[in-house]
Structure formats: C-alpha cells, structure tokens
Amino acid sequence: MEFTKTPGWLDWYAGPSKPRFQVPPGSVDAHCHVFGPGHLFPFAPERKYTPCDASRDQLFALRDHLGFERNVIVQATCHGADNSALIDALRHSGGKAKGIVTVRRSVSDAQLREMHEAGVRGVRFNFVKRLVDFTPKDELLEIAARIAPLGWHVVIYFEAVDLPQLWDFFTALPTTVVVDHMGRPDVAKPVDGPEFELFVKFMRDHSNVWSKVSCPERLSVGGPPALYGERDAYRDVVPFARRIVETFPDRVLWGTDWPHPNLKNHMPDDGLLVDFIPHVAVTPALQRKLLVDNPMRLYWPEGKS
C-alpha cells in the first residue's frame, strides 16, 4: 500500500550530529517511536496524519549514535490501536527495547498477555484533540483497570490548559501515572506562575506520577537553531525541566521523540538534543537518575533482561 506524507511536515534529520554530552553506560531513550514502513505496516485509516518512514532498524541505529542503550517505543496516533509495528520492533530489539501501546475496550486478555511477553509495559492515552478524537473517560478507566495487574502503566499526553478538567480523571487512574513532555507548558508564561504550578502540584500530590522532560523543540517559542549542530537552543524551556528534575529526581525520564512527527517549522538535530540533557539535569547523579536509573526501575524490574 502506498502513503503519502502529509503536506508540509518534515522528515526527520538524516545526519545527527554526535553529542558533546556523553551519556551514561545503560541509558535509556525512554521516549520515541516506529513509522511503518507503510508497505509493511499500514497507517490507520483514521489516522490525523501521514508521517514518514521510520523504521525499527533506523531507530536503532540513532540509539546506537547517540550512545544509548535502550530504548522505550511509543505508539503514535498515526497507527491507530494496531501496534504491530510496534510489537515487531520489540522482538527484534535484542531485549533492548520496551513498549507503550494504545488499545481498545474490545482488546483480549490473550491479547494484552502476548504484548507483555513482546515487551510492553504500558498504554497511552492522547488527549490531545488535533491528534485524536475523543475516547470515553470509562472506557479508558476500564483498560487501565486490566493492564494494572499486569503491573503496566499508563502515559497520559495532554496541553497544560487542559490539565484542570482532566484532574479528577488523572488522579483517578490505578496505576503508575507517566507525563508526556510535561504536559506540555506554555514556556512563555513564567516557570512559577500558576499553570505551571498545578503541574507541579499535580506530582507533588500524587506520588504515582512521573514525568518526561522531553521535547524542547515542541516547547520552545524562541525558535529554532539556526544551524544544525547549535548547542544553545531552546533555553526557553531548560527552567521547566530543570524544576521538574530537581523537584522529583526520582520521577523523571527523557527521550528523543525521535522521529519528531508533526513539526511544520524545523526538523531537530537529535545529537543536539541531547547536548540538552545537562542543562535540565546538572549533576551526574541527576543525569544517572533520569537516563538510567528512573527508566530501569519503571521498565527493566527484573534488571537487565
């Protein structure tokens, strides 16, 4: 079958710089995802947009350049419930890759046990309304009361001036509880105004949530790089991150978000975003902690298998 990418979106960036921040032994990309390919794993029909290819084997050889890892594989809006690309990446990832479906009221028990065994440990739920249409709140509480046995998750993505009416939802849910991008602030407004400080109240509240400081380019409003391989952009958004870290180091986890779906205005140099890291985690403890320690205890209990 073919897909034609949505006019006006970016392919991600071929040619990564290497970063200047060396990152621990056994970190973790603990957020990114798998497009496709296409003809092998077709895109929902109900699908917002067309990406891209990105493959498992791209995938990983990013990992491998970057000097991660492992990696925590994410499904994206674009492929609906069918994760086979997903599941298909986790069996051929050596042991090194983890997963974060979405699924459906009519998904079987058989069905959620042979995901776990290909290595999934979570689902998510996109509340994001120009990427998804809208799931019923019991219809979601219902699957993440049959995935919390399986000692699963759920991540939840969101905008922050959505968080007030999805409070009572949110803190609702029976599981551990994982933020995408942290909620997606609003970077213009101040680090300790009030719609950031109920995110933070939000964690500080409720001991079974954690959050991604990822997604910078997302985030910022000070533009882009000018140049591939920059090292000083979206400095916009260190003062969120950096909070987040520093106020729960134990709850925090980063990835690339690579293949970056669904940027219009400039494609991320992903060695650049990594030269990030140390500018929201400052010290290596914290760093050990985000790309390392947080990311193993949530996805690898069991150690290194």
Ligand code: 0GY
The other form holds:
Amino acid sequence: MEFTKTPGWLDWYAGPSKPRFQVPPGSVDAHCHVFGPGHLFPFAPERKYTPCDASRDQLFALRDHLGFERNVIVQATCHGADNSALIDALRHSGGKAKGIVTVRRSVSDAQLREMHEAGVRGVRFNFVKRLVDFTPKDELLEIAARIAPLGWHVVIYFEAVDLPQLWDFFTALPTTVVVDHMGRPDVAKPVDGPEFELFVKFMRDHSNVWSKVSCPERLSVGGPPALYGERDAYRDVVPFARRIVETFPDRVLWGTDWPHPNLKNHMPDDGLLVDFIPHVAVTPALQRKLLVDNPMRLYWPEGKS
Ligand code: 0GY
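Provide the structure of the form predicted in complex with the named molecule, given the form predicted on its own shown above.
Let us now look at the entire complex, which starts with that chain.
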C-alpha cells in the first residue's frame, strides 16, 4: 500500500555523526521504533500520523554506527496494535533486540506466547492524547494482569500535567513500570518545582518504577542546535535527566528514540544525542548502569543470547 506522509513530516537524519562519547561495550538503545516499510507493514487505520519508512535494517545500521550492541524496539502508535513490523525486526535481530508491543484485550494467550518467543517483554500504555484514542482503564488492567505472569512489564507514556490523575492507576499496576522520557517534564519549570517533584516522588515511593532519561530533543525548549554536529544542544534538559540518573541509578534506561516521530522544528543528529549521555550520567559507573547493566537486567536477564 502507498502512504502519504503527514504534511510537514520530518524524516530521520540519514547522515548521523560518529559520537565522540564511546558507549561502553554491550550498550543497549532501549527506546527506538520501526516504521513499516509501509508497503510491507501497512500503517494502522486509526493512526494519528503517517511517518516516513524506517526499516529494521536501517535501525540496525544506526545501532552499529553509534556503537550500540542491542535495541529495545517499542511499538509506535502509527502501527496501532498490529505489531508485525516490530516482531519481524525482533526475528531478524539475531537475538539483539527485544520488544514492547501494543495489544488489545482481544489478544489471545497463544498470540502472547508467540510474541514472547520472538522477544517481546512488555506492553505499552499510551496516554498522550495527540497520539492515541482513550482506552478504558479496566481494559488496560486486564492486559496488565495477563502479561504479568509472562514476566513482562508495562511501559507508560504520559505528560507531566497528567500524572496526578493517572497516579492511582499507575501505582496499581502489578508489574515493573517503565516511564517514557521522564514523564515528559516541562523543562521551563524548575527541576525542584512541584511538577517534577511529583515525578521524583512517584519513583521514590514505588521501587517498581523505572524511567527512560531519553528524548532531550523532544523535551528541550531551548530550541534546536543551530547546525548538525553542534555539541551543546538540549542543555536545559540536563538537570532533569541528571537528577533522575543520580537519584535512581539502578532504574534508568536510555534510548535514541530513532526515528524520532512527530518532531516539528528539527531532526536530531543521533551522534549528537549519544554525546548528550555523559552530561546526564557523569561517571563511567553511572554510564554502565544506564546503558548496560539496567537494560540487561530488565530485557536480557538470562545474559547474552
Ligand atoms: C516517542 C514519542 C512519540 C511518538 C510515539 O508511538 C508513538 O507514536 O511514541 C511522540 O510523538 O511524542 O517516544 O516515540
């Protein structure tokens, strides 16, 4: 099927620089996506955007270019609950990718087992209104109860202003809970202000909650780097990410977010994003936890396979 991209869509940047920061051996890019290709894996009718293609082979090439060893591929909303592109990527990864899917309550136990076999280790619940239609909480709780026995976890995506109303639901989840992009803080607000304090409390009071300290390019209000290759971008996000890394060093993950859906004003150089890591994880010990030990414990507890 042929698809027309959403007007104004920014394609992923095909010439990323080599990062100056060398990630530790065995590093995991724990948040990235595949899009289609649309002619093989059509985008979902209920999608809120139509992206450019971003194939598994392109993702694996980026992984190698940046010096990473493994990927955690997260189902993107443009594919709805059809996880075929993601499963195909897992199956062609040679054991180097695990996945997070989106499912409806109609999913069968046999389908869940098959996904597990392919390398799926979690489901994503998305509360960002521009991306998805509302799913009733009882459906999500039912799904969480069914995936818990598989040892899977729940990935949640929401915006900081919505945390108070989602708190009771999130804290009732029976699994490990991984938050995308630190719950999207408004980085124009103080890092020790009430909004981000609530997120810190969420993690402090609930030892099953982890966070990805990803997406400075999405959270920054300081604007895009003037030129690709500029090494000083996104500094307004640093205090937020650094606080989470230093307060919860054993429950943080990092990911590129390639191919960066829905960015409006610029497309990041993924090499530059990797160079952001030592600003938020400032010691080799913290970098190793963030990039290797934590994602391996969560996604490859059996060790290298
Ligand atoms: C991200 C962020 C976004 C999109 C999605 O699944 C998605 O479509 O996650 C976004 O637009 O903020 O993590 O990729």
